[in-house]
Amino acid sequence: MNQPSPSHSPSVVVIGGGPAGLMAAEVLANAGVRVELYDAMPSLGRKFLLAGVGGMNITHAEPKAAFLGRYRERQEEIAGLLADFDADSLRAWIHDLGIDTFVGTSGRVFPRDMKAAPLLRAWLKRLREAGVRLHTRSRWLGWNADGSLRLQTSAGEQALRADACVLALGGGSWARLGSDGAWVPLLEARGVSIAPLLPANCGFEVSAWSALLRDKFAGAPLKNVTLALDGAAPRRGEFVLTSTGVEGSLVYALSAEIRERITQSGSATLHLDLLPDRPLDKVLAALHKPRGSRSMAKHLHGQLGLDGVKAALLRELASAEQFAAPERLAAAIKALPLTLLRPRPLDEAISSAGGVPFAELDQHLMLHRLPGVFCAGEMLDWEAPTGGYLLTACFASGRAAGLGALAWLEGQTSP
């Protein structure tokens, strides 16, 4: 990057229009700063807006140390993040827009009428009339061997030059809206290393469903159960069966801990409670009772509820062993083993774990390398689940990069 001198107002090229780039143009536009915006899709925020669709849900409300708890081994980085910007200040610059929010029965955030449409165009109105420009169609290439930035617009390559750049590509997942982690081997030719972008928030397959499940339940949710890993306590939730296996929110929110299992061991088993809140006695009992000429079917629906996909799941994951007997049968419906192999292709992801590490970064998230480069958003090597987590580290790490690129240019230009 070139080094600013005091005669002139500093420029800073943001490449990526998600909400990591955005807050950091705007920080640095705020600061006075000349700020170019550039992302190759059609428009900006695509996978945010999508993200939006069924509801907006923007961060969290639960107490600050089990949020913290939710990006695990990243959680002291991802602390400092969040220490000067954290859930309630995401929800005060929401409001500053002109964005009223509430908190959800689960504590879950959400814009007041559940859309992230409203909330994007007020922002980018607030940063075009901050002297922001924003560009689209226009494809980061890395650098030129003077050191300008390349990029390919619908005029033609161009180089830029700038006194700052902040990288806000985000991860590997989704590449249709423009995370397709085409950054990689760019910052790997200029020595940065990358930690290999991995799915998160993903389905996961098995070995194969019998054609009945497959063809009757496939898209079926499964509700009010729980899953555990073992030696882990159990997640209450609901999932859905796929044509090849499992997604949904308790799904993701294990998915972590299920890629690295297989990652150990080939694979990953989950025991899976269809009753959770009926404990093994009263199932025990319930399946004791006489069922006459009733089938096995209809006893299960009539003594315990347990019919459509939670019924033919059981059937599908149980031996005829444990259906002739009543304990070994009880066992299963409280601890069904389902036995995971394989995540399903990052593109399908959510989110993507893996990136730049932080060992890479100093503490304003400016490559060691690369002086006067930042790193935001998803293309950090850190993870969260869903529930309003990605986005708020997203929005937190693009201020803190606009405000380390603003530390970094008033040192390039003091005396």
Ligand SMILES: Cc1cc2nc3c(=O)[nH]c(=O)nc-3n(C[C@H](O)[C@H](O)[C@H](O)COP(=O)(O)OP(=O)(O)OC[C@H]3O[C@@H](n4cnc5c(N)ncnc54)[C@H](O)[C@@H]3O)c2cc1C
Second form
Amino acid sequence: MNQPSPSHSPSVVVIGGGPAGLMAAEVLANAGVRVELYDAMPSLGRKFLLAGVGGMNITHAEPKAAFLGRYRERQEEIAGLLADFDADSLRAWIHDLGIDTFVGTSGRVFPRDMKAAPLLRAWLKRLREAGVRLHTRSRWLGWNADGSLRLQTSAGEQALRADACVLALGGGSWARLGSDGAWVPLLEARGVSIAPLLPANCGFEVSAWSALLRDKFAGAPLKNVTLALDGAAPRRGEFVLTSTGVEGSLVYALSAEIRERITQSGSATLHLDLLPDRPLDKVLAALHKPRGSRSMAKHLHGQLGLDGVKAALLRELASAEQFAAPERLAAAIKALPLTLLRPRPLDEAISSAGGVPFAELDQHLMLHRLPGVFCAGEMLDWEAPTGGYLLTACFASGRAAGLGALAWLEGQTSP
Ligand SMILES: Cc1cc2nc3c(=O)[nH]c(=O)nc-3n(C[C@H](O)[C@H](O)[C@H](O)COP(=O)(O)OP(=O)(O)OC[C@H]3O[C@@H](n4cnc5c(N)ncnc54)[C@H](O)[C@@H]3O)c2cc1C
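The structure above corresponds to the form predicted alone; please give the structure of the form predicted in complex with this ligand next.
Every chain and every other molecule in the complex is listed next, the one we just looked at coming first.
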């Protein structure tokens, strides 16, 4: 896109009405730019609304260094984005919308009523009042040969011209909410290399659970356990047994490492501590207590409180020989090997890894190959665990792309 001449009133097209695109639109509209925002879906912010269903965890209150560490190998790039709009700025921005927030016991930050809908409603109202024109059922299809944007609408295909464009098209999970990853080949066709979209914060599959375990315990939570991958420090939390494997917050927290290990080695073996509050010698001492005529199941329940899904998983994964020798059984209870073979499909994941690499972007999130085109949100190549880190980086990158487009309009950046 050509840089606009100073004489005409500039306009920007934003494609994608999730948190990143809406934030870019807000920054631009507040600076007096004409903003047209298009989204393929019949309404905006569908994934944002879904994120609010189980309690909208919008950011996290932990110290900055720990916060940035959540973005792993992308922490430097994300630090650059958060320098201008961090967790505190995000909370202040939410308060400005008339929505109060609170910090939960784990440090997670939520809107007072835990919901996304009131926030989105207030935000869309404010955007409309700021002059942003919001268009739904409008799918971006790429570019025409003359550089105009191709847009599929109910009235047919349109060609759009603008002084700059912000793409905030989301990742590749939950396609039915709009983020279908269909943008990947459109950017690749323009010479932008894209890191493959991969499931993040996702469940994983095992070889096969026994019918007994699957039928009786699929959906059951394993609470207060730890999981460790490859001798790394164990992480405590809970996860859920599924019909094909495991999912839930503790698995999501480790999902990047698990996925990478599977890519390298074909599988990932985690060690599960079913009783993290009891040291090995105490577990062994309990197992050595006389069992009398009681069954092993009753013994495990009576001495160690192991029952339900925990006991069933121990029975599934430990061998008969381990059950026959207290030392070996105690070791299995403290470090039960759980081998995962593959992630669940991308579409089921909470978020996706991969996307537009930062190397393809300048410091304003403008594509080197497509001057005047900016990218923001989950479509960028970063990942983070759940805990509010996803939305925080989406908001911050939307703001950075909006400010980048402004700088472009003002002639402060050049291709
Ligand atoms: C079940 C679930 C729970 C979650 N909970 C949390 C949470 O508690 N905390 C947290 O931080 N994160 C959470 N997330 C993640 C968070 O919702 C996403 O990271 C965030 O919505 C991504 O924002 P985005 O603006 O980049 O993309 P999206 O919100 O995905 O928005 C992209 C938009 O682009 C539109 N679009 C895509 N392609 C086109 C096209 N070709 N033309 C026109 N429009 C297009 C889509 O319709 C969509 O509206 C959750 C996600 C899921 C699935």
